[in-house]
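The chain below stands alone and is given in structure tokens; this is the form predicted on its own.
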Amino acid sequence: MRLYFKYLSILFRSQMQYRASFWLLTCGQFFSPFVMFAGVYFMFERFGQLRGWSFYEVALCFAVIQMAFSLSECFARGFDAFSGLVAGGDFDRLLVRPRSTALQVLGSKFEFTRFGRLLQSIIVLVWALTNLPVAWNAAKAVTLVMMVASGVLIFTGIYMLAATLCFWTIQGLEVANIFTDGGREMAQYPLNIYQKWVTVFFTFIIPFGCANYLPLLYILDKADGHEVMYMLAPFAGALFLLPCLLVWQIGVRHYRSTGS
């Protein structure tokens, strides 16, 4: 951890090198994801309701996935931009150094710029819990802090898949975003909107449903039978992170250098 913590810093004091850019960036990230939430506001105000959900029920879900989001984007960048380092056969370097390949790939990048989408994400937790009649306790406390940290760990296992077909492909593949951005836009809605093989999919493949819908139903006191359950779903992003680390072994084990 103190070498990545030296990587963060490294990298935080090179992009404040050009202040301007970086909060230029960073307000622009501020205020893109409005648009995503004007929408969620004005359909509600069409429709008033959607499918038993509230406005500000919505928006805490829209909240959530959102932090999960930006922070992903933020701290797990490397992984974004993997394809970069396998075609200008830069992770060469990586391999002879004494350290994991994942954690070095994790901190050759950084996107602090990110930290205003976060913060335009913690503006509408915020107003979003201060309408809602939550009983809090510490229990409930807690899940909401493992929704977030669960979303940023199943937004990091995709793009680390994503990165892990770099290996074959040598350059990275859009399709990733259908799981990612694509994921992001399906999270910020309760499940049980959709149809059944979609909720199906996005608990049991890729666990969003147990990052935010299920643990919401719980915090909303939604939750039909044994609330523990519900309350130790986000461990779900844990659980998929690391089959996400096998296959980049896996990954790392049939790299053959591009020779440049």
Contents of the next structure:
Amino acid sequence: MRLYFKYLSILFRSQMQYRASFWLLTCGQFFSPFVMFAGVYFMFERFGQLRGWSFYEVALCFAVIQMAFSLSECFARGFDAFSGLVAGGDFDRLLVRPRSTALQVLGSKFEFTRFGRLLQSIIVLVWALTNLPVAWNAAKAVTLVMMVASGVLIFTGIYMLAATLCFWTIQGLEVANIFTDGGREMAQYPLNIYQKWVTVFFTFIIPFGCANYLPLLYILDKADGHEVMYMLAPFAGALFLLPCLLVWQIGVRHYRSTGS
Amino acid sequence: MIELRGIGKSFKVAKRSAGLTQALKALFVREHTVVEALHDITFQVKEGEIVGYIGPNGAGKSTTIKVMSGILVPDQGFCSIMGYTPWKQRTAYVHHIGVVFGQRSQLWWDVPVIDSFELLRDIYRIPAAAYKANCELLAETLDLRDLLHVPVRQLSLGQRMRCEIAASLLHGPRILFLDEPTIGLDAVSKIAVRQFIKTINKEKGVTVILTTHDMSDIEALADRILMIGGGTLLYDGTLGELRGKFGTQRTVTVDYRAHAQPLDVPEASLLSWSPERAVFSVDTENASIADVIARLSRQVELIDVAIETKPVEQLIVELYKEHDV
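After the form predicted on its own, can we look at the form predicted in complex with the partner chain?
First the chain shown before, then all remaining chains and molecules of the complex.
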């Protein structure tokens, strides 16, 4: 973990060598989800509510997933940009260093400009929270934090799976975007507005539902009994990372036996 | 210290054929050809040796280095380096080796060199005292003091290579793998890099394995040459032995005061002749250079004599030719 922060620090200093580009990109990142959020806002302006969900409830849902996405893009960018590392042959370098490959790949790149996006989603979050009639307590606050953390881990897991694909093919990575961008777009809304199979897919296969929909029911007091189960859903979502790590290890082994 | 026995490795390479229909077909069915990159590679290296690993492009040099540094797992064979099997105990093993890929940087591009060094200290968990001592020693011998606070992107290639080598020695490895360390360097930098490799080999007893296409690297550094071609080890011996094998020919050029008659030297074959200069080729297996010169000095008044051996470059070309690679 200490090493991870060292990587963070050296890459932050690298980024600061290019200040103008940093600020421009950060601003760009601030405004791009803004357009998406405006879409949500105008939709509710027109229809009032969505299957029993009010605007602020959906805004909370939106903010949580956007925060998770921007944090994961910032801190797990190494996996997201992994194809470059393999294509350039720099992955060999990581293999001759005495640390785990996953940690070194994480540390190979950070995308600090995603703070713009993070800031925007924090604003939405605060706006939604101040307008929701929720009786806050410590358990709910912790759950909210866990939701974001769980989302970050799920996105990281998807990046990892996509990165593992690079060991077999350098192209064809757009597939992963279906799950990252697609998953993000879907999970901006409460999952029960979709068809059953979509809900099942995003709960049990790629568990975005565990990171925002289910615990959100708890926070908004919409859960039907078993509150603890809803509360603990983010932990279940975080488990998604384990099979991803396993697949990653298989990928590394494949790379070392084929060298391609 | 290093032992390889019967190491073999083959790769599947996708066939690429020309034409649109073929390309479309390749989307679904891929034909593979199996390329044998390494075949039955066996050699040993003793502690403290400098070994030059040579061979034409695509001969299997990099693959061997990758196997020895634990990056690649071979299909068959035995390899033991300092008691480790490189690909099995990767993280424990790599503490003892340093690797420099001449064409790729291991330093962080936008920050001063010293920052990269400090990150490497944390990656290798080098104790503070050892790091300080090593860093100072390296800065001293490689003359890096003024470079440490410059961002890597502002360094010249020669300066960068010195920093690269220093970076791979910070953790005090016992073995150093250098993959084309002098590629693209100017003459001064090349000499500095070679000098340094020699120094750490002598003073710290670091075993060095280097691949190169520059035969003057081999001449300046290597006690021993391993040559690989087509995945097979073709030659293992010292430079002296190689000279002995192919290099018994000497070219003797003599300048003398104008002399009209042709010279008579039965021990040597005449390559060219003019009234002031003659060039002979002498095979030292059959005749001694001294005899040739003695005979010449009886016939003409010598002004200058130059004796040349075949350059190493030429020897290697002949070796390649002999093995048809």
